[in-house]
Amino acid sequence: MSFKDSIERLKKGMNLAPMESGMNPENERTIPYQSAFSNFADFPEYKDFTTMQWYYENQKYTKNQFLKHIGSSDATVDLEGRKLINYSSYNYLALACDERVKNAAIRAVETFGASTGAGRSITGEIDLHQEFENTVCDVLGTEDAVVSVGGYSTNAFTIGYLCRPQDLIIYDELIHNSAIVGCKMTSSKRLSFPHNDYETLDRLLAQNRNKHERVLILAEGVYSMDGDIPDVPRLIEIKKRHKALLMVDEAHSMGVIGPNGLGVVDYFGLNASDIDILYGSMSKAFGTCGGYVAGPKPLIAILKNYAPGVLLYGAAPTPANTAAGLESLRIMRAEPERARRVQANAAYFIEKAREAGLNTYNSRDSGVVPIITRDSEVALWLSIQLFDLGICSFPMLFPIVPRDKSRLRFFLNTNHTKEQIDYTIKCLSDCLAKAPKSKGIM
């Protein structure tokens, strides 16, 4: 309103406070309603979740979903009461059901209490955090480290500090939801790249590189649904040729690959320099809860004086994490062995499957194989037919893969047997054999 219009509402004896308060009925913006604004059932999300529930109960697809487990969750599982053997666990190399890492997670908690009692930057700091940074460092070959309280915010909030509006992010499009979300929280410029596609990725960056200043390329040392490994040495030469940083996500392959286990640097035989950002989950190998950082000083001091969710405004990680987390790292070191028998069970569950017949996409080297049905409705047929048959794994399904890319997803672990595995292959087999045709309704 103008200076005018205001003293010419004066002398007319109006109350100029509808108009200061923006709630004049001439101006008033009408708020449109409807229930799916403010109503959780009627959001979309809820509406898409109540039909595959509903799709589920009419084919009998509900009974291996939220079953609690017995015991550990090892080889081999107790769901209520029934004993299966287990790919639906990634705990890789049985340690979170080791009496060793047991036990360290026991004296952290007599020694520290259940919690730290705060951040890490006030007075929740504890020498097990620094022990295990240490620890990283000393078997990478990293110049520092940051633990921090979970494996997926760790991921999220480091990306999410790094990248700035005049930034780009160039990504593998297979990588993981946790990487995503960190690339969302950012304003940066964000592109992807075709699995494993090396020239594409040259090719963005020869076309985008110059109109940025920080440019992130993330990939994964093990893709979690197809079980593969990237080129990180290409990576590495891509990246430097065009003065770029490279962020690997070791979630499922930091104490799977490589001669000793010890993920991608030891799988390739590289210096952890040539990678800027060495990214690890601890719920996967380590058999505990958390996730860690390691590179060069600066990077770690900026994670760890600035990056909120890395270890500012939030909690530490717990005693009984760390410490658990620690002695399986130490494990890692001094056996090797059980990341080799990880290693040999899957090369034998690929062998036996592709002489079945069945088809384990590009799967190779690590502890993650998919069996690719190409449909949804016969990945999780098979799934509830192999429950009854004593073996537990679950179907990935779409949004998490494409349409056609459907399946039962296997994480091999270092206590399987190939007894275990032959009749799991027997199962499979005998079972796609006799699959129902697809309804198309998933």
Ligand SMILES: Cc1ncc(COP(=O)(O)O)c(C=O)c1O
Second form
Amino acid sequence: MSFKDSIERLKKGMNLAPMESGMNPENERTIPYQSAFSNFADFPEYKDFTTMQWYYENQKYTKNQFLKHIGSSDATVDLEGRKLINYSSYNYLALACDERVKNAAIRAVETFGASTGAGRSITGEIDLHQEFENTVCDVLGTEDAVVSVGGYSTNAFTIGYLCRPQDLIIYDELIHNSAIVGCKMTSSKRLSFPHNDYETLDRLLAQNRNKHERVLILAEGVYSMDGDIPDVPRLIEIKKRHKALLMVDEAHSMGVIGPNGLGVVDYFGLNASDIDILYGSMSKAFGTCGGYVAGPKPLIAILKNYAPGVLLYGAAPTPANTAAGLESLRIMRAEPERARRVQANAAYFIEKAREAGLNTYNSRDSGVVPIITRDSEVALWLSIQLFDLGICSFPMLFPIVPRDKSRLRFFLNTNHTKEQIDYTIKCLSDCLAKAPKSKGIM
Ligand SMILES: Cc1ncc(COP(=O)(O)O)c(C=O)c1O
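Next, give the form predicted in complex with the named molecule, keeping in mind that what was shown is the form predicted on its own.
Following is the full complex, with the preceding chain placed first.
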């Protein structure tokens, strides 16, 4: 295939495989047979992938994909022998590589083994699970909590279980994919509201509340693409007035925002009981893996005893992950200066970026800072240039974000230095000044 042909295919989007002639003799009413129905290589998704991959390779955009890192990944990372300033790890507090956290995981493996051997309700329970849950309640001020094996799955399955056909889910348009997948598991009516547009949320609730039984509002503590924080007190006021439930995804807020780094409750000085469901992931500031939900006792009882994928029908969180998460949570509470350094680094990054005329969009008070580019290809090109200059930051491209809001996303770390940030901003503005004209493909 020539370069020109490939570009044309890319511009056209999905490449549906050509229809093969003939009907399935077994059943005349079936859809005409296409090899794209039974041969993975002919699936349009695969054809799209290979065409896009071909283009990426041709442009040398694959250079920093799937590189293996050695050692830990925090403010710096050693990628196959090259030490880079690292903005691609959400190990915000550098706890993934903290000796205390690593030792807690090692001790747990020595005590319980690499796995608990079963689901929690059938002999997979270990005291670390309850200790983690009690500490979450202590830190957040919630009545109860449940820890689960995966961050993504905890979010999806919690939403997926709680909402039924007669219910309504109403979510901010920038909500994470795990919440969207959770919504799709339900047969509930689903509505989205424009990002942080509380008037539209209020209006949609006024129009729809009475047609439904449970109404669940979904928001994030920090939006993972834009790095902004919603007005949670306003969401609480709205949800109370409409007798709805509010669920906040704390994946990027817990451990990072607030004077003590303890998430939205700390940031806004809230009563945890005003948020019906506080969901968190352990893969970010906690430096390990897993998810939890914190909230009123009846909610946790329902999730523990009925919700598939939260605790039932799956393995218990591993001893190592649970112990690491627990130790991280204790350190988070004891050492708020770690979160404060993330906040200060992000504020410094934004200040310097704005001085250099770069677009940091809505980011404020969190550890996530985007640098918006003209389109996806510029974002991809820019990430490669930075990579060559010793800086690791990954692009967020269309369709994950709108084309004209393509970006490089920077996760600020507690261990970043001002010198590293100054150098990064200089490289960013030097590179962007010579960004090539886009081909209008991505
Ligand atoms: C906002 C948000 N929610 C949920 C998740 C899922 O968490 P995990 O990485 O623990 O699966 C992520 C992960 O990137 C996220 O960014």
